[in-house]
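There is one chain below, alone, in structure tokens, taken in the form predicted alone.
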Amino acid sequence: MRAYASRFYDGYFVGVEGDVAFYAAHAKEADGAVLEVGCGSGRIALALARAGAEVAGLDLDADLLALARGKAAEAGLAIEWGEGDMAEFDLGRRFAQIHVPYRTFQHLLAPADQIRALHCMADHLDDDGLLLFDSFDPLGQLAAEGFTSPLCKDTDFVDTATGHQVVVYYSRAADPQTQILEQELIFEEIGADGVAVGRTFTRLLLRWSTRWELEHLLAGCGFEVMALDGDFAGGAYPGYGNQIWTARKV
């Protein structure tokens, strides 16, 4: 499912605070080569690399596969690259950990998908593996916001191609019964004269999961649960929020 230009990626998805340092950590105790599944243009598989673990990064998205393998070239970081689903895929090889950061597994629209997805991350794990991963609950937030939110403005950046400011405006709507979050994105670009120059509209939907739903899927697919915190530098789970997991093969 393309949700973006690849060429604002970088500009706009930027990571959760902490999620770099967090994973680097993981993968330099690895006792043996990690995956990223859902590594887009290599953000977080790049920063494991240079943290000295063998990495192979695994997307759906071939435009943003092209970005991550030339940063990996210009960085003379050897990296193995594929592109497959996180649900469905094969990589004929096990991993001593696999990490799914920045809320790819919510890319994830059903149950029946998460549970393909997690057999399918186990398969390719050694032995008392692990499976790191972030996801959010939204449901204090949407408590607090409401369930829907008209457009207006997110943030702004610079598209270091173009020189142009790009300005990001966003809406959602949540429904609480499938638990799928739909998010309208528009990119503006502003040229120097401070003139639009043109605007790229984008459909990104997300699902959230509870703690207990979570917990009784990975149960199910064949995992024991380590940790699970409510931010990257180890602080409790509120309830709602970040969940950062830790999941072992068993």
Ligand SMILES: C[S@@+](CC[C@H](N)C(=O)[O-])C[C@H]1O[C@@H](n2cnc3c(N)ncnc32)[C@H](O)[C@@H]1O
Given for the second form:
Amino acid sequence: MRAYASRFYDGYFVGVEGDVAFYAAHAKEADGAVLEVGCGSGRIALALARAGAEVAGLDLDADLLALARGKAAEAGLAIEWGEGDMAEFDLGRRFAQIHVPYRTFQHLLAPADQIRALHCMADHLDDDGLLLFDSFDPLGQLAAEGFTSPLCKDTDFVDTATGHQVVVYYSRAADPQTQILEQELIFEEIGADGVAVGRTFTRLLLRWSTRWELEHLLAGCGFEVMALDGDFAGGAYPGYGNQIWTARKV
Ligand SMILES: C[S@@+](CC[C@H](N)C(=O)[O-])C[C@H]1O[C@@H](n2cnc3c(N)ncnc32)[C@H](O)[C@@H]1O
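So the form predicted alone is up there; where is the form predicted together with the ligand?
Below is the whole assembly, all chains and molecules, this chain first.
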């Protein structure tokens, strides 16, 4: 089962409040090119390019990359797209900044993969280059709501390509041993006559990391943490929830 259904990506995965402005503002200040790792359908990469940055995007999902390519072509933005795995890529060049937005780093399900990815990113950064990423530690939420949640309606939206209403059902199971959150998403499409015309099932596995786990991982892979915020407006990190990391290659 796929992690993402590209047809419904833009309708459902709308990001974290303030993320586009945060990454674009940093890209605008970059002293060289910016690489977005896990660029998906181009939600952030296009904004970085619009902010005036020279941008490259890497993702392992060819369907999402095709969407990104199409949007950039339509907007007349020159972005270099590449298909590859963030834990083992070699683009043969370095960047002033690497951005890993919208919890993409959490797709790495084992510490060894996280380490390989961080080394790979360090290898692609200029000296003093910046690594910016955000992740989510759900422990506060899990403590309040429990480790599992039954399948329930989450939201709905209109698929702009078909005009169909799409109802999204969500369930969650968190394993505190592996720190993996397994999320099941069902996208049910409703036609104009109100009859369901299809269901698409996806399964998203994301690994959470605590604050100090990531501090140690970053330090061990050649990064100095410059800031950890709790939101994209620079709010203090309360110990759980959104983690907005700014790190420098040392
Ligand atoms: C939540 S989406 C974020 C997409 C985009 N950055 C955004 O903000 O909309 C996570 C992305 O990471 C990609 N991804 C997952 N594992 C990856 C890996 N090992 N290497 C590269 N990309 C990966 C997925 O295909 C997906 O496009």
